[in-house]
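In structure tokens, one chain follows: the form predicted alone.
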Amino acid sequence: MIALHRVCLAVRLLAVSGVIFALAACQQEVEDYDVIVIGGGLMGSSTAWHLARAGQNVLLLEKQASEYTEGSSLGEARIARSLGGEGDIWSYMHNRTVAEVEELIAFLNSHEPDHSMNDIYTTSPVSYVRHHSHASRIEDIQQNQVDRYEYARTPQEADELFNLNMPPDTIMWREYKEHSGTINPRALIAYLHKALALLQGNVQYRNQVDELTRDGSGYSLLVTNTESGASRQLRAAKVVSAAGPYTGRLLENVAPYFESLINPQRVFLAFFAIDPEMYQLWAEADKQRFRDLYPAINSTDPTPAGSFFTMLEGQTPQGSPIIKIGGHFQRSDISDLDSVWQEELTEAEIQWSRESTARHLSLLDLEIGEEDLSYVRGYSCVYSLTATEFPYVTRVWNDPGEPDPNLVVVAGLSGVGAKGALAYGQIAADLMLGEDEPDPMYQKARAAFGYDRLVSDLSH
């Protein structure tokens, strides 16, 4: 339900000639919402949808436009994977989205055809490449995991099924499985909206909200629209935060504790293309040897700052691939959380980059170097993180030391956050609605990341 009332913001008096006159400040319109959700990324738009399709009218901010330039979120290639032993929840969380994107696409469809899985998801095995100090790690998944599989522990196990050069201190796992390989957020992002839309909810970009206030039992919301500079109050009976990095600045009136609770770190990705005559040169067999050896996991350093992830993500004019390269563990601080997006990678960031992406292609074998690695582009982006890298999404404490049931925020998802996307909005749309699933992962899933676990951090 969508409400209109008109306010006085403030009664000027003004003193003429020894007359005092009260006039009236301009009105303002306040609307008011079943549901607002702050922040139209992945986590924002999955909850907004699933509240929608539950019935709620829905008002999704975002404070970008409806392309993305900023977030985690960006891009067109996130890993997507499912391995994992018995009750692992992040593959629960994966298996659990492919599942909703299904629902979702099906939903579309019913609306006007052709969409598909195929434009959320790029499935392709996904290579887990290790030092062999992890094998017991590999070897405990390896007895509960009942998607295909393939184990390579010596360099001739590498080279019979991958054909691939490996070296003698290193393992090397890949999994197969249908929707295992990439998610396309970008693509899974403007779906979202879209469904949003058809369900009559409202999407509104370039709205940043400056302000998030108790207003009785329910909220008073401050938004600035980031354009024409214009300001309006919003109250919502029920707000989900789903807003990131900001998290901390945007409950500073209602929830405090998540300034301390949440940590932005900024992280880099770079993005290199093989020389293309060099890439045209190969067989085809050694192109789909390439393509084959991404989306990857590689831990073949043994140091946490050492490992990677890396995909493909596009390719050049000219047809040669584009390699996508981060690192989780090559974090740095931040000084100014509204500048970071636009802070250019450094020479050691490229460096590293191009380092750790001729060593992964080292495995081809092909003679391939660091001078065949052009460098296209970087990107500055930013996690918010939780102590113990485990995000929440949970009802907010309050002072009385009760669950809000008007405020979830979902939150630390950086890392973990893309492959389970419509998951967590599941559990964050229920949390709103008061409902519940039986299914043992999913409440193992939601107790992970849910009230008590926020209450045991803030004991702690």
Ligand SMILES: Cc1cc2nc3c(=O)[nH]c(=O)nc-3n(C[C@H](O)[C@H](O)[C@H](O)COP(=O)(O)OP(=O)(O)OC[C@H]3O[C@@H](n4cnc5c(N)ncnc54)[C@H](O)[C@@H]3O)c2cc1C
Contents of the next structure:
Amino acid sequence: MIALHRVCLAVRLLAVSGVIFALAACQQEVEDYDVIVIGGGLMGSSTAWHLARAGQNVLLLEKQASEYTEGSSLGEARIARSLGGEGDIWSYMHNRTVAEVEELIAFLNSHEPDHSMNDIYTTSPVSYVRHHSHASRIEDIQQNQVDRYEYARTPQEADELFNLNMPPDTIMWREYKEHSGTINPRALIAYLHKALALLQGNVQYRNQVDELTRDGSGYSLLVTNTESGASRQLRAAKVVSAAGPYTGRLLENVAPYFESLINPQRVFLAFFAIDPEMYQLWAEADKQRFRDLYPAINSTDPTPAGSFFTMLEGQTPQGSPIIKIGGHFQRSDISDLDSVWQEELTEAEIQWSRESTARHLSLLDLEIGEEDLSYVRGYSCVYSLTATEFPYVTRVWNDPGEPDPNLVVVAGLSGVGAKGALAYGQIAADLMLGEDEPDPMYQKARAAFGYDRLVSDLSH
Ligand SMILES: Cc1cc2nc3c(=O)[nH]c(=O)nc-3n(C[C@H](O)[C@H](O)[C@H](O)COP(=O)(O)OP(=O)(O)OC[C@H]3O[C@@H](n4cnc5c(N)ncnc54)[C@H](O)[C@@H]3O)c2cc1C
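The form predicted alone done, now the form predicted together with this ligand:
Below is the entire complex, every chain and molecule, led by the chain shown above.
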């Protein structure tokens, strides 16, 4: 329960000439909460929803306005894929998230029946186009793949299976599964906040936590309204930190080691439209082949820097689909986290994106060149990286060297978070509530992201 205490933080008494004056019968309101979640990106929003569903009174604090303009979750498409099969934690996180989104939609529809899985997922086959030197990796996955897939090892097989013109040094795998395709972070966050409000949870935008400190067994937060500049003091028995790239800064007083465990790196996204006149002339079958070619992970250039992910996000006023592209290894250091989001793409980055897009489209054999792609826009974004590229969903290690049951951190989601968003949030909420699940895959994922790993990373 929220208790609003009117407390006198300090009544300062001053003795002057033997007379005691009350300088200030200073009164200040301290709001007291069961659980405060800091950060309303995919991870914080998901955790807050799970906590509220479990009956907790939750306050979610987000420093941006309700229309986000930055953050790792910014945008309307991320690849959601199940590839990996039995025993694979990434596959588990994706499939668990699909099941959780179904529950979220059912909950929303029980109040107002106009929500659909299609608002969150664009179901579409996911293509993996790789240099043939990666064949052993694909074939390892094939051993325990449970979902339907098709695999072309030669240009002839690619022609027969996918009607594509695949170069001889390339292999291609296509995964077919309902809700594999893309997931929409913007829509998912909006639905999570809506569900939270229906459960009497509270989302406060433009509320930035400037200081987080221990206060007995709980936490004290200094929060600034980014619009008015007014500050207030909050207290919470339990806190979830889901501040994405800002994790190190947020935890500097309570778990300062996160500054070195989470490494924010700049990445970029570029958006291109195909010449609308050319697109309109394509036969319907070619338009379908084009749509089926997205989303994709393309590693036909065998160097890490040459590989990219690409998907469709939006369309031009003339109706041409907009292609989005970015590189998992197109990363650079950040000098100022607050302004990196406004950094324009360099000419070299736009050119890399254009060339890579044209290379991907050459699979269609429709004579589309770089000159047929017009640059629509681009923006800088941030990956929160860990040394192993596995995220953390863990209680923190406190001073006596023990797990603190009252502070859970979800961080380091780099390029994997979206497809597993509701599963990460479920694990974080369970840690906060002391809940557990016997399912071996849940146990495997929880261990991979959890406290023992944190301690092991700290000891290194
Ligand atoms: C370019 C790019 C491509 C990606 N592609 C994929 C993909 O194809 N598939 C996939 O599954 N995943 C993908 N991801 C990963 C996925 O998008 C991220 O893992 C996920 O969005 C991370 O969410 P988050 O909540 O941890 O971080 P964020 O979205 O950054 O959320 C943190 C929030 O905390 C707020 N905040 C920070 N500090 C404070 C504070 N002090 N007080 C209040 N609020 C605060 C921020 O404003 C922000 O909204 C991609 C990521 C990027 C950047």
